[in-house]
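Next comes just one chain, in structure tokens: the form predicted on its own.
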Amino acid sequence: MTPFLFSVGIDAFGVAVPKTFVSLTKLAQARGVDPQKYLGGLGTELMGIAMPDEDTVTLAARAAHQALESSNTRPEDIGMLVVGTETAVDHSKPVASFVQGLLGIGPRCRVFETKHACYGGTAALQLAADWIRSGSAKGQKALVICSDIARYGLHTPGEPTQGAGAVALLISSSPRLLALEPGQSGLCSMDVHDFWRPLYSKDALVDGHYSVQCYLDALSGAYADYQANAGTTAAPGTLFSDRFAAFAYHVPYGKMARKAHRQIRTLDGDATPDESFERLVGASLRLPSLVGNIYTGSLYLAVVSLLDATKGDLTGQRLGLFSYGSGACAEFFSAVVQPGAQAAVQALGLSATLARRRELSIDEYEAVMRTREALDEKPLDAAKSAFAFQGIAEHRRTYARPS
């Protein structure tokens, strides 16, 4: 398959995580469960926690600076800034204006943020993507961000699928990394109620087993209507899922990936679903299972692993994505990989950055959890470094900025 030369698409991606994380083999141990339960039942080995000083805003802007830094791009490139998250810090004030200061970005920039559940990144994505092609960019680019902190309480049945973390997407007319392929999206929407977050909650509540079952049928749904739009069928003797290269799902967990994939396989008549697992969905999973559930940037963190993990030459290759937000919208469209993309990610160094994290024992871990809860009512201690949360004044929040 030949790359585009010209399209719209990610020119660069920019991870950040938070500076610990949580081992689920020892929350197990001390949850009084096999820890395989969470290490093979949720595939996920190490879960981010965010410490008081990181938010979904410090968090966007890190994963942001990477980004720009990472292509050399000037914050006066970028002309629509949007963040995708389901824990915003105010009900007002959008995330996406804490990064525009943080960032130094100008006043000629449409900025906001969106939320549908997991979804709103993918939604920021696609508008970004056809205000590039509407021809209203004038040139300029758009940065996308997807940042969040999934948490769900200690002892709680979704205690051992949280985590934290931000992917930032920058979306250009000459994209280096991915090339959305035009028209190609399929969709699916409903209203159900299968995972919210009351206003009066900062943990989310879900109906588990309900919420995997929406996911699967919206991912019929939207899997269905990418077919059609595609205008093409299976050559004979494959199967229509064989035109791509690999995948990423939403990822909240591993294992709803292994579910996900099963089903796509199981509709193109695939009597044997979960053989082509490993070869096309396993270099998606490394990052997500070291990092955990981050709600928007899921599926982002899972295409960043895809790039950074897979040995081959992906080169022209089609990717099927798939996104997935509670509620429900579901979006499955494709990317073709452009020359050099997987250097480019690889040179971001993220398992340097993954290895350079501290590991909490359970009882500090607890401790952060407690003190987040209480962030509202008290003020931090000033933080020194860049990109900090230091608290809250006068109902105002307040963040170190870069020297």
Contents of the next structure:
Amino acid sequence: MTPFLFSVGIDAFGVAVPKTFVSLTKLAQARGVDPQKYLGGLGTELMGIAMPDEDTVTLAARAAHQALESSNTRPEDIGMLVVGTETAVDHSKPVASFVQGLLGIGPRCRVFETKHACYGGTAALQLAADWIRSGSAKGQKALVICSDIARYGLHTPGEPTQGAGAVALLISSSPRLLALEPGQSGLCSMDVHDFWRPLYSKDALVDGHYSVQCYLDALSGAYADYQANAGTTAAPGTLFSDRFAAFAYHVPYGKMARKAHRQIRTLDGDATPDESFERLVGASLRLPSLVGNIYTGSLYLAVVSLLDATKGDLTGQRLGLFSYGSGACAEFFSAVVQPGAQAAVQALGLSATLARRRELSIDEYEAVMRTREALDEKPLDAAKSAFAFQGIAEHRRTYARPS
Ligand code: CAA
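Give me the form predicted in complex with acetoacetyl-coenzyme A now, not the form predicted on its own.
Next comes the full complex, and the chain you just saw is listed first.
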């Protein structure tokens, strides 16, 4: 029996970030903290902040729109639409249904939302990949969108690790960007309270240092499971992780990826585990350091960054990918870069998109944070830009449709 009939993977990416950001240097100064703690100690420079007309739906729709446009994909080609998020806008109606309406995706489509903290997007990706491999997709593609607004309280240790954004992944057979390696995946899940958000709270609660340890424990477990499933061992004189040309880890902040890489190399027996960090991980952290944590999309923003910023040709090379969701579920898996993938990502013009954002002063940022509770009762206004959140009437959220 041939277990996998198709090569399945990512055919296109789309990325959306908020229109505004905060400088962590200025936030540190305002909080009386040495800026080097945020820049070097955490590894983040700028943090995306969603404005009142932006939410998980608007970011998801914009990212998905870019993925469909850049790959000339028609709405009717989509047979599965899933949004992975931990900051949904409704307890019942999924973000995916709002996106379906905004993008004009037709009724013959399986539309739903997945949640497992930052792992929700990866859960959707693997589900979509299995749907295609099973043959049930019948030539259709899946649109998986990871969209979140990472929010902690003002003046909390988590405050400098916020961010917002969405990454859309178009999943197909014969993928143009990244082919997932069938069966090359390792899992580790456990019931822990490292990071969570009670139903009564808009802000996440976190046991910060414990969450770092949970991430690293889950990485060790998932990496060991990957090795057991890979069906191969390290060639003589090499480390197992030498089989990867580069890595993208879940990035709540850049330093966490450094800790993750050190962990993998140490497990492999590397006596100088930091030496390979810049070469194998550096490119993946460029965009995350300018956007902050975007929860479900963080790993995929790191992947996009890796393809965007790597100078050499990665075609045919294997990437090691690590997804972590608090609570916790983690997966280490791998994918092979397809010809033209780097050029396709560079054509998205993400550096220019980031450069167009407006900087918020710390006063403006705090004002935006304080008004967020009231947004659940925001009256309708006639916001004009495509996909903007317009407000709520009769308990129904309304968004501007593209013209
Ligand atoms: N110059 C340079 N570096 C400095 C410094 C200075 N002046 N001052 C401190 N640092 C360094 C520290 O040495 C430390 O580095 P190491 O981790 O390498 O030791 C780093 O800056 C952070 O310092 P602290 O640990 O003292 O910082 P903190 O206690 O204020 O909080 C945090 C850090 C726990 C990550 C906190 O920001 C937090 O709770 N964040 C949210 C939770 C989170 O992101 N967890 C990550 C794992 S869970 C996950 O990944 C899921 C998810 O997306 C949330």
